Structure formats: C-alpha cells, structure tokens
Amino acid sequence: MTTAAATTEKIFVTKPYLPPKEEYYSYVDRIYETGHLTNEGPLVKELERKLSDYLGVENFQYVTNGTIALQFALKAFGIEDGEIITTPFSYVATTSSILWERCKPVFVDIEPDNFTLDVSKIESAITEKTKAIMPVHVFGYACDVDGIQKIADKYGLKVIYDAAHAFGSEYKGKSLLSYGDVSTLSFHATKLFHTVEGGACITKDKEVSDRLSLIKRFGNIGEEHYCPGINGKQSEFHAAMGLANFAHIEEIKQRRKTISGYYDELLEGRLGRPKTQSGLEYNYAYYPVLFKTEEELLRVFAALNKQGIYPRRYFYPSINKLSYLDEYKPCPVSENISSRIACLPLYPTLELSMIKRICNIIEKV
C-alpha cells in the first residue's frame, strides 16, 4: 500500500520543462561574445523570427509577459476607457490588465461544453461604452472566432484574444493565434513554451504591430520620443532560454499528448472534459476534469494531497465574484464550473506510473 511517506517528490499540476544545460550555455556564450544583454538583441530577434515561421503568423512582438501583452494591445488601439466585454472564467491577469487601464470589464457567462465566451449572450452586453471584446482561448480550446468577429464587426469592435494558452493550437487548418485583431501569448515558466518570463503580442496589421513596438519601447526611436511608452522589452538571457527549448517543441507536445491520452483511458467516463471542438489540433497544454459537485473536489484534493500530490483548482473563483470589482454580474455557468474545476498534473517528465497513481486515488475517493 502507498503511503505519503514513500513519495519522494511533490508532484504540482506542471513542472517548468528545461532544456540540457549546454544547449542553453551555448546561447549564454553568445552573449557574452556579443556584449549585448537587452535592448532588442540579436538572440530577442532570432526567436520572434523562429517563433513566427513556427507559428504560421506575422508581425511577433516579444515583450516581458503575457498580462503586460494584453495591456500593449489596448494601449495601441488607444483604449484607455470604456468597457470591454470579457469572460469571468479565466486566469485574474485577463481581467487586470483591463483594470490597469482603466477600463471597465464587463463580464458575459461562458458555455458550458468547452467553457469559452458564450457567443449567444455577447450582443446583449454591448452599450455605446463598449470598445472592445476580450475572449479567452480557455486550456488552448478555441473560442466561436468566427461569430466573435462577426459581432466585432457589426459594432465596430476591437478583439483581443488572451491567447496565454493557445501556443501551438490550430483551428480550422491555421493558428488560433492568427484570429482578432491581436492575440497575446504567455512565456511563463509553467507554459507549454516558456523564457522563464514572457510574452507576445500577434496582429495582422503592420501598422498596430509597429505601434506595439513603439510602445514596449518607451515610444522612442533613437533621439525622437513619439508616445508615452514603457520598458516592456525582453532580455537577452530570456530570449536564450526561448531558443534553448525552441528546439524541443515538438517532444514536449508529444509526450504531452501521450500523457493526456493516458488520462483518457484511466479516467474514461468518470470525471467531466471539456469538449474538444471541430476542426481543432489541440496543444495539450492543460488537462483539466470536471467533478459532480466541489465537496467531490475537495475530497479528492485531500486524497492527493496526503500523498503529495498538488492539483489545482483552475480557474477558481469566478473572476466576476472578485471582491475589489465595483459591482457583481451572476455568471451562474462560469461560477458552477468554477466549483467544480481542475487542473490534474501534467508536463513532460510527469511519468506514466504516476498517473495510474493519480488515477487509482480518484477512482478510491
């Protein structure tokens, strides 16, 4: 029989991947060749040029994180107030960055199958203070893109998408990224891809792309200041470790396959999964389950963590119920979900013994 006192080692709900230490010492050995450690360096170039051939899409700005991303995205289309209809249902920084620039977030319920924007219930959240829409591609699952956009543009719209999970999703037979106006990405260190710290912001339109790099920074180019800019550029150490794990992306998203696929089989008809869309190539960069009620959450979190084992309730609680909001909208889909979500264990060293272990305690509980 198991015990606690036989795990070696906690196991969280992801684990940074690193590549081998000389792959990313031959990139450090660059810049001390170079001298060059920030401002817009060679190895910062080299990867949004990698990333974005990898990716299929153009005009890639590489900046500190994926939150301050968002905020470049509102602050070039020159949103400084307002509303933006948003999801509840998502990570606190989607509704921070509108806060940060003082706009309103205006919260419109999710659906229940793959727990995106509902699209049904935007049009009705739209006033003559809307000025953008914020939807989350929640998990890497991708949003209704296509009656996003159509209701963007019978109103005259903005779409930003946070994107921070969608890294290497595809739908309908081209990046998730490649929809919106803008999409951000997050590089944080539990990310499918990470720079230990990052992010980026993707658009189709050269001109807002040159205005977000204007922006990150500090609206100057060379002696001449054109906007009230600020210091949101990437390091040369950062971008290293993005090209050191560049080469790895396609194990990662592989074994990551392999362990969700494995999850399946163990977990097949007991716990709720988000429903995978038509015409998506998902990323495996999550693997979230759905309990019947939160007291069968809290028992099973209890279980596991007796033994070790940290899952986590994600995305909880509903954004809109946050207490420093000026005012409460019931989003009853997105707070019962909230309840009852999680994340189970998932990144690439994560071995498949341990997963029938987690899978055996849930089925005991």
Ligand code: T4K
The other form holds:
Amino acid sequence: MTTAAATTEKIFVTKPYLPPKEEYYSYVDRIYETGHLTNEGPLVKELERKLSDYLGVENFQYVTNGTIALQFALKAFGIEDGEIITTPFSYVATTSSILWERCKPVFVDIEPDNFTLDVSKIESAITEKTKAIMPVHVFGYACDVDGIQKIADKYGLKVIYDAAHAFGSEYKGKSLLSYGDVSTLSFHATKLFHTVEGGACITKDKEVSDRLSLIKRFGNIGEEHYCPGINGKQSEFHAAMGLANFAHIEEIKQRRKTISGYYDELLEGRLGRPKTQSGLEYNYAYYPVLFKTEEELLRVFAALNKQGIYPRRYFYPSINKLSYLDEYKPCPVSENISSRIACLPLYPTLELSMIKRICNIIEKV
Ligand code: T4K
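Given the form predicted alone above, produce the structure of the same protein in the form predicted in complex with the named molecule.
Every component of the complex follows; first up is the chain already shown.
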C-alpha cells in the first residue's frame, strides 16, 4: 500500500481507499463482456456472498446506501407509524430514516463511556406507541446488545441496529452485525469498506430477508407482484469497486489499527477516549477524541485548519436539538459529548509524519 501524503496536501478526516486501477478494471471488463449492468447481476451476487462469508452472517441484502437500508428495515417489519427509540448521538441519517418512514424518533440519552444508547434509560421512554429500538454501534463500538435485547423481548419490540460503522467489529466472538432483528451497514466512500455508495441489511430471519429482497426491487418477481416496493438495487459498477476493495480488506484494517496505535502513543492520554469494552474486537473505523471543552476543541480546530488539516465534529450537533423536530427532549450527556468530540484523520495512506504533526499541533494548543 503506497503512503503518499505531500505536506501541502489537504488532510481530511478520511480519504477513500482506492484499489489498484487494473484490479477494478478487471471487474469492469466482466461487466462489458456480459452487458449485465444492474438488477442483481453476477458481481452483486459475488459481493454479497463474499461479504456474508467474511462477516460470518447470513441473509445479506446489498442496497444502494445505508440510509435506505434503515428505511427498508422499518418497512420489512411493517412499521409505518409509531415511536422508535433511538440515539441522539449519530449521523443525522439515523433519525432521517425514521422521519421519512413517518415515525417519531424518541431520543434516549447515551453512555458517557462509549457514546452508545444508555440501556438504563430505555424502559422509561417506552409507550404503547413504541414499535422498535434503533440503536447505533457508533464509531464501531458495541451497544449493550444483551441489555437491549432483554428490554425488546419484554415489550415485544423490534431491534434494528444502525451498524453503519460496525463493518468488521466483533463482539463476544461473533460479528456485531449478528445481534438484533436487522443490522444495517453503509458502504459510503468515507467508510472503512466502501463501494462508492452502498449499504446492506443483515438479518437472521430468512423471511425478513426475502421481504427485504422484494422491497428493494419493486416488490415483484417477474409478473408476480407481492407488495409495494421501491428501487434500492445496487449496480454492477458499485459491486466491482466493492470486490476490488474487498481484496485489500485485511491490509486496510491492519493499517487503521496501526495508525490508531500511533495516535494512542503520541497523544498519551492528553485527550479523552472511549473506554475499551471487554469482548469487543474493534474495527478502527474512526479515531474519536474528547476535548475538555468546546472552546478547547475550537482552538485546536483553528490551529489544525491553518495547516490544511481538517478533522470533523462527528457528531455535532446532538440530533435531539435539530430545529425541525416536533419537540426538544433534553439529552444532557449527548449534548455535552457532541459539543467537545471530534474525529481525527484516519485512513490507510495517512503517514506517520502527518500523525506526528497533528499530535504536535494538538499538544501545543
Ligand atoms: N448511519 C450512520 C451512523 C452513518 O454514519 C451514516 C453515514 C448513515 C447511517 C447513512 O449511510 P449512507 O446513506 O451515507 O450510506 C459522511 C458520509 O457521507 C456518510 O455516509 C457518513 N455516515 C457520515 C459519518 O460521513 P459527511 O457530510 O461528513 O461527508 P463529506 O463529504 O464531508 O466527507 C468527509 C471527508 O471525506 C471530506 O472532508 C473529504 C473526504 N472525502 C469524502 C468523499 C465523499 C473524500 O476524500 N472523497 C470523497 O469522495 O458525511
């Protein structure tokens, strides 16, 4: 893997991995040979097979992005109204998917240690209108999956994990994606494994998977029409990028782990970090750091930006504060974390010299 970062190059929070062109082209050649461009072509099928084997999960439905994957999961369970318990600390897509399905997001605050849903606060948010819980394995850290499942079972609720960040994370010896009723992934260009755009729904339940499969292709198989579906199919060109990237997945993961280790060493506990969870095999999807105050964060950002380095405020603002929501429900932990958290640049070609530079600037400020 080449690591080329000229010091004049702008450094963003991420830089999509691009496979060697000839490897991508070899898949594109196959598309040209068959003329099969989309509608569940051979490359899509091959990618679905390879990813489900790699992740050790069944019933893998590749779709156009991680947001529609969440909407499909709600649709697959016939959830068309009602309340969905979710986290305010995520990318806005988690809540948007709920709103687009005409449901109401009910925010439950997060754990200060790993920023996932605080299980002890879920039960008091359940009403007779609650249909599902949609937690997020944020940054690839594991939610309290056992605690959540217990509550879901007690109240008869579906659990849909937004696992957009959780590709390759394992918990208690198996893929984090194997918990809950459905887990969804994002394969957006900014993710550790990407297909330019893309996403997936994963479920243990074959019937749910069959429904998802119908929903994503207009609800019909040939002349038989089963339900109102929509178009969430992915193209062969996206699958080609996925297959070419997939050949390098171990190298990508290893490099991200190494870079995270460099940050750990160089920052030496100067900034807050999520607590390591026992039983979690982390995927190094992001490198989140917590500043003491928002003011400190802003000073560090100004100094880094001056040098052409652009970390991101993932995730700010806390979603419960969005102005277009019907009501404001305070979530003090999420609001506090959101105001002072940032993700530092993390991608396979990031050089050690740049990591040192970033850490030096942080230290000076
Ligand atoms: N659930 C969660 C928890 C999520 O985090 C997301 C998406 C979703 C659901 C929905 O999944 P998708 O529907 O997107 O599949 C980015 C991504 O667009 C979004 O996928 C991701 N989460 C979110 C955390 O980050 P932005 O607005 O921060 O992206 P952008 O364009 O500012 O990119 C960040 C940096 O990456 C840029 O400063 C430069 C670099 N970059 C980006 C792109 C797109 C490149 O170098 N090349 C590129 O092509 O949202």
